[in-house]
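Heads up, the chain below is alone and in the form predicted alone; it's given as structure tokens.
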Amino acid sequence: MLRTVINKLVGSVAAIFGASIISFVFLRVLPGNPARLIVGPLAPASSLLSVEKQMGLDQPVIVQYGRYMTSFLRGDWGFSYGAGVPVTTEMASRLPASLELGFYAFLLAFVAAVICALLATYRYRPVTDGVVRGTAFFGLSVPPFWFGLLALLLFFATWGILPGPEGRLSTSTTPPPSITHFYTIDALLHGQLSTFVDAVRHLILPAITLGLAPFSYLVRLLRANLLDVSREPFIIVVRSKGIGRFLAFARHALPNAFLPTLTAAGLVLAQLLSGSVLVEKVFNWPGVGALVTDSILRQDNAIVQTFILLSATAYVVVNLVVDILYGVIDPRVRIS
């Protein structure tokens, strides 16, 4: 088991460095010059060359990459000339919003997928199974930004039930003192119930929009696995001991069916935590996704490179944790 973990850890580090190389080279070959962002479009060539030299853009790509990775590992992620602040400062101000939205979107998608998969399989009812399958097909087929716009049109513009694209809180609500940087949790820790309710109301639509596609994918996968496990002989043995059908599914079939879903859930979690560009734009959510969109348009490569590297790290780390959990949960994996 230890050897397997070490091998996967080495592979994970190699994957992160591979992603950093690809992103670094890709951003360097794109049209445009990051130095032009600093000097402006009307600056003379001499000023442009001087800034390029200060930024190290006149050096070979391999030298630039070495300097970038050395600084990155030291915690110096560069300077955002578009925002006028270091990248670490800009990321620190935007990352909590994406993490909070991604966490609740995943929690909603995961819990709903488990409940719906159980309802659709533990006792076959054509109507229930059809509704679950139809919702899954709908969630996988519609673009998230379109669903978000439709949700805003109905719940905000038409019915006025939920707030519009205001961000994490209403303009009249003061953010709670930061402890976890999650407004919902910080508001509860400080006893600010009204702020907690306001934060939850602002989370409902973007979390549902962001979690719809992951829910659809997970519920289809878990439903198929539950149907396969439900035909196994041990389920018949469990039922013969007098255990109800739903409890037999929840206690015995679900853990066995969940193992193949674990990898998919881990990748979905990494994707949601790294932010969603279009959903954050639709709801004016002040997260990393919206920041990266603006940075791409103004060729602020420092933020884009950092985002790609952090996203790759999130994917690799979550995948590594999932692989280790496989060995912890399933003894057959440890033995093999």
Second form
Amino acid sequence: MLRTVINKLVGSVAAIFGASIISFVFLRVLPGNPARLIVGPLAPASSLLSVEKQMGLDQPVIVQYGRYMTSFLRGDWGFSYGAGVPVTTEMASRLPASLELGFYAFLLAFVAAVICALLATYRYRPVTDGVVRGTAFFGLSVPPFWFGLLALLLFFATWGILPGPEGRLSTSTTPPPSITHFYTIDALLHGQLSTFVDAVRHLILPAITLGLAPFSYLVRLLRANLLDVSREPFIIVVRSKGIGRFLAFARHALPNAFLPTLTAAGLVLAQLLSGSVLVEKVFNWPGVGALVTDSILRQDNAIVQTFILLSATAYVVVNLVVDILYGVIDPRVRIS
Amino acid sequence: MKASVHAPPEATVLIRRRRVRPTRWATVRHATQFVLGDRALAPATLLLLALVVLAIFGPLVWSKDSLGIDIGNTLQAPTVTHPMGTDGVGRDILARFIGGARISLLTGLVVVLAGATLGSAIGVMAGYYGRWVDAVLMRIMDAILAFPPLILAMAVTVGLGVGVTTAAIGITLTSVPFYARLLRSEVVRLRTLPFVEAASALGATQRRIILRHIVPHLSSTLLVQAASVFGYAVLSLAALGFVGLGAQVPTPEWGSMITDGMQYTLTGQWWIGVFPGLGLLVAVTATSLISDRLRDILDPRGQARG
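What would you give as the form predicted together with the partner chain, now that the form predicted alone is on the page?
The next block holds the full complex; its first chain is the one shown before.
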């Protein structure tokens, strides 16, 4: 067991090392001289040289790589010239909005996926199954930013039932005093029911849009797993012991179908990360994703680079944890 | 041909068999019949084909300029003269839609060809030579897989400079491990099979074994993977275009057209953003249908990723 964990750890460290080199090459070496970007195109060679020296650009590439990694690990992520503050400050102020949206998108995707997968497999119902599969298929084919736009067009511009792209709250609503930085939870903690309702109404469309891809992916996976598991002999044994269909499903089939879903956690995270970049802008959601989109247009590279590195780190860590957890939960993996 | 009296009977049989082999045309006809007879493949292929025809021949039929600004006719709703309406500077959306189809489909094709070539070369080498070649190549693939795919494509375009070409390079790079890992495991399995050993025992060179005895067995795996990468490529290019890392104004590209339409959608001019998205949806849905169905038919073991 320990050996498997160590093996996986070594593999992941190698992958992270490789990934850090890729990011170093694409984000630091290829975009041109960062000193030139700071001093401007007209600066004399002498000031360019002094800035280069100050930034360590005259050092060998290996030393530069070392500095690049240590400053990233120390949380020294540079200065955002677009926002006029350090990248860390800007990211931290944007993070809660993204976390809240991502959390509800995931919750919605997960709950809906479980319900839909159960509906599709609980009994043989070709129509329900077809609808669920069709929805999942649509969810993986549709560009999320376009889906969000379509949702706004219908629910805001045409029918006017839900608020438009104005961020987390209506302009007339003041944000609740922050404890968790989640507006929905903070509002409830302070008993501000109208603020809570407003925050929820603003969350509905973005959360559905962001959750659509993970939902589709999870539904496909869960449905296939449930079908597989429900054909296993142990389910037949459970049923012949006289346990009802529902209990056999809920207590025996479902937990076993969940297990392989765990391996999808990394992929779901990737979908949420890249999804936030694509979806937040559509709804003017003041999160990290919208910040990245804006920074791309402003050519504020420090922020874009930090986001790319942080997403890769989060992705690797989640995949590693899942890998190890999976071995702990499922003894069959440990042996093979 | 004059059959010699002394020729052993087996020889004539061999010659006859050669004659009966179906011609290339018959294979094409057979494949077409198969595709058209399939309930899932037929509509998806026809849909995709329609887009391809539109992309190739569209500009011949619809002669409006995709870049032609017409200040007198901005934000026109769809009419007979502008079937998809006009945008904020009076450009014809249908002409831009056709231009977008060209860019999307061509990029998808290039990404698939480049990625499949690179990925299968890496996968075959890693699987066939094993040892350190395998170790080095697969560690590189792991490093690429350590990024969420779209995020890596973003990093590449940030590094190489924005544009359709760099976006295509980024997307290709992220697609390489999909092929390489799959083909590697196939080659590892094939390498030990008797017919490869037989070829080796007969003195075939490694080059010949790889090209004549291993690569042909990979074609169905490769085809399935290539079909799913095509959809992924089209969608990713639009996503990069949407955030401003792909095609730059005024190039007609579906993703950036949706960005352009965003500000008008809420004031009621829905056609600017809706049509390009519809194009994307059709292209990606058709390819996913094809790749799913091909996987069912050709390669039940294959797993999709991304």
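Note that the rigid core is defined as the largest set of C-alphas that superpose within 1.5 Å between two forms. Everything numeric in this text was worked out from a predicted model, so none of it was measured. Residue numbers count along the first chain shown, from 1.
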Examine G66 after superposing the rigid core and state whether its CA is displaced by 2 Å or more between these two forms.
-> yes
